[in-house]
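One chain follows as structure tokens, the form predicted on its own.
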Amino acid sequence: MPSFNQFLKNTIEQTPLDPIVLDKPIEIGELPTPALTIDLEIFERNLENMQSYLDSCNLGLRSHGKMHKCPIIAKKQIEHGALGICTATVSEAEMMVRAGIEDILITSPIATTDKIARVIEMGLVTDKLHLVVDDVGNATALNIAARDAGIILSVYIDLDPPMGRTGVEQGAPALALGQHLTDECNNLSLDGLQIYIGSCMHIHGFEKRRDRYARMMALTASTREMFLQAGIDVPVVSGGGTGSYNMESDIGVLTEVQAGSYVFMDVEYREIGGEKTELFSDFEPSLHVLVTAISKPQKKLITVDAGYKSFASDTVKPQFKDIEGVDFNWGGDEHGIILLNNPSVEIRLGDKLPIVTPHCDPTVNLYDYYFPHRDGVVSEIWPIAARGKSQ
């Protein structure tokens, strides 16, 4: 019998990570529903989009994987230019580097014997592997395990924004763990600051949100220079996200991006309005959720085949993508209720209609296969490789 560690080994190296090419190209309105699909077209453009505005910012871009769990996806970041990936866990980190993705920031602490050690063999594999620090006993343990295995590890600092979720306290208390990894860890490299302000993601009110995140990120810049004046290089400071993109040239503070919801966009982004718009539309909506109208039990009702095991949602509910006069609801784990109100297009039993997830990330994680389609066509199918991936 495997012991723990290696039946967690085992799923990775038994996850299929490449396209699954179909003999025969299928209609979309084909598959089976409910289907986690992305419209290349749309999908393409956002990626094009996010990484030449980054560009023209002289910002680098670290995409966030566990929005998208695809290795896959990873690649086409990479390939349009992205420096590397981000992943909240190990698991999701060792799928990656089972895909050949190289540079990966981990942006969770990673705090016990067994998952260091599933670093160790990570940082055996590749030296652009990164992770995030926020205690002195946490480093120690890291450096010596390091240590002992020949290695050094990059590491970043992690900063509590303030938020109380993770990280050090800014300021004195991060320039003395600064101090330490410099002075003590000689089998840690510090490279870098992470700072994500995650309460200031979801703003609504482009103003509101840019007035918010500029104050909060202030104590980050003197914190920066702090380490500075104590003659600590830190060449990266990464974080920020899809809801902050076009607001860090101006405040200044980081080197890299962690967008991630970008590639695919969902309800609760949209609805935290742009620069110049009510919504935000800097990115379109590439992901949807494939629905089948299935009972029409009133007249003013039609229930389709997805509830609470089709979409996940913090909290707003999904909507329909081009069909105005409907609104859903939740009809249990598999049914959503639609009440229409003169629905702009008839619907009738049997259509299939795609739905615009409320939150992208979670709902990514409910399913094993995105079906990508161009102009309605689906040719392959894409594993969510690090789909349930949370250790």
Given for the second form:
Protein chains: 2
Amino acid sequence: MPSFNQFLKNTIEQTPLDPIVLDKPIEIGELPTPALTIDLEIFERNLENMQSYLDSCNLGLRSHGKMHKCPIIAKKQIEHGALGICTATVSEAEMMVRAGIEDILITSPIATTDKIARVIEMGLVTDKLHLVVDDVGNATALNIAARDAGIILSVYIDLDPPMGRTGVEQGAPALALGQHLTDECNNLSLDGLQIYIGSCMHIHGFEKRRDRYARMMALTASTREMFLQAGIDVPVVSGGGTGSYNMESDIGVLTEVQAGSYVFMDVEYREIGGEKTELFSDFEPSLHVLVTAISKPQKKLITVDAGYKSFASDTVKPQFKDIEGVDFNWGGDEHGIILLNNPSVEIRLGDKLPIVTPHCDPTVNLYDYYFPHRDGVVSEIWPIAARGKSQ
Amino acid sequence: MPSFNQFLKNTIEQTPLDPIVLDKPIEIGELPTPALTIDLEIFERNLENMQSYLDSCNLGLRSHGKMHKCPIIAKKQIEHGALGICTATVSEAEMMVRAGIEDILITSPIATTDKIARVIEMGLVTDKLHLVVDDVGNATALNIAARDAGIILSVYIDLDPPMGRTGVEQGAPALALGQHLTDECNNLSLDGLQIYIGSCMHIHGFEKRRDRYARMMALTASTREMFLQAGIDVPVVSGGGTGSYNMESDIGVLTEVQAGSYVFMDVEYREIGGEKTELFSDFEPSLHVLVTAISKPQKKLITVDAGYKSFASDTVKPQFKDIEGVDFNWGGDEHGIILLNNPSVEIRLGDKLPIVTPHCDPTVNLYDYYFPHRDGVVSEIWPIAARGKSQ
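I would like to compare: after the form predicted on its own, may I see the structure of the form predicted together with a further copy of the same chain?
What follows is the entire complex, opening with the chain shown before.
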């Protein structure tokens, strides 16, 4: 009979972490569906393109691990040159620490004593753990816990863009929190600011997105200036994402970019449009859900075995990778109903077909494994070790 | 290095199945959030109420395991008197078979050779496995596989209500499939019909729902009559759900009811209305997501640590269990932004609060464990063994 804390530790330590190498490679068509596949050629190109672009701008890449939830991928990003990763949750970070990753920013405030105790435990393992704070009371609680453990915790001040999600109001309230941290919190090291303007990332049209984003980022530039005027150095400004990665250099506020979705891409990001292209095609979709056509109840319909439990349903609909002239309609938890308007390819019962995910992050969170393939051949399987680690 | 088949078997056999009994009970408030909790008192009352109601109508309960994905709960349903369970997928059924459950109906067609091989393996373990068929070619493939394995597989014909998801057209096409099964498929035993009119389950207003449902079920009554006229006995008619459970006896078509959501209930079902009540309150919500207030970026807002990765987002929004005068707004993958219109309770940073799930099935599918509690005390943890088993 475990204690509750031992149970929690087991959920981290007993989850498969490493690639499962198959004794004999299989073809993608042998996978039971729905299955989450990665086209390695496109995946690697996406990693390289983002890293080399940010290198050319002298910007750091702090890739967001909340998207892929997979230490195997986090390590590949670091090998490509990422300075570290982000996670959204404590348990995602614990999985990354277990995998040996050191430089981790948890991008959401840690507001309860049970989770503060867990970040302190991580802080004892890696001195490159960074937290965000947006509240004086919370900063005080973190400082006391760090002091009691005899460590210094690195913190960034989380700024509200404003979009009303997390973060302290920019300007004077942020500076007041900064002064509290520098004056009163000896066991917290104020190392940076975080500004993530999620409300801008999916604005359709490059210019419209850039203009709105740049206007909002001006508030962060002036907030940072207030910190410098007050003698508080904030060497790091962390934020941005796949939708703003090629605006940051001109805007000149961030020092590191928290892009995540560029690795896999999805329908939602494709549709925002690129700098010179109607579709945002700087990165190509490398992630697909392989589905099977399982029923043909009516002449103009065919049903696949993937619904709300296989695709995120918060935004746009899934799109077939290779088939035009069809519409995906939700058919409940386990089904998608495909309207065969004028299909470019005949779909028969039993056919297995790749679909681009509507929104990659919450889609990934539905699966236990990635099936990476090269030219349709799967030779190893990657556990999505931090899947469901929403705590 | 495992073979791919061994890997697949491991995903079933190595998943925790049994209750994890804690050495010392904990309070619900100690759970790291977001956490999926079950109020055992309400849960047990829901189990009892559904079973005793259907008993009183001489209807069987074939509870749907796709909702809870938990063999522990399936066994409790059977102990209460359910004649068996349903699953939506092969891998859910494999998990139930592993747990020792015998009478299982897989409610979606099995259309590929890899999955046919897996149901045959299950058919060798339990002779109470039932499949659905809606296509002659598919029936032939199943029959050959059963013949080669030397077993008889029980099948139900899946009927399209019509709603264009799965199922053969009712009337003559269904009968033709029935004749094919009885004449040509010696290794398939045609034991019943399945009719699930998902499109009716959430019609708001009892009378409107009942009238529409009864009209649609008339087509199944006449289809069954055609079978009897043709000398084909179909002793079982399986279907219906929580939204129709108390209509089935009057309609008189079903012999067993596939209700699932009654166990936990959710906002979506509450809102459809009951026979005599504005809210559908025949069963009470026993399932909650416990969340924490983590940030207060603006005066009228407070943010909780649960978004698209912690709640299904296909339908209505999450609702606080105990707080009125607030609105939940999606704040992305990991956040909910609570608009504090006129809150009946003050919400402070760090508070842990229970929320009724919008749609229980795809919400459950986001979590690895249930935390059942009695009066707020958790003494064991139930693995959601078939979570993510969408294949």
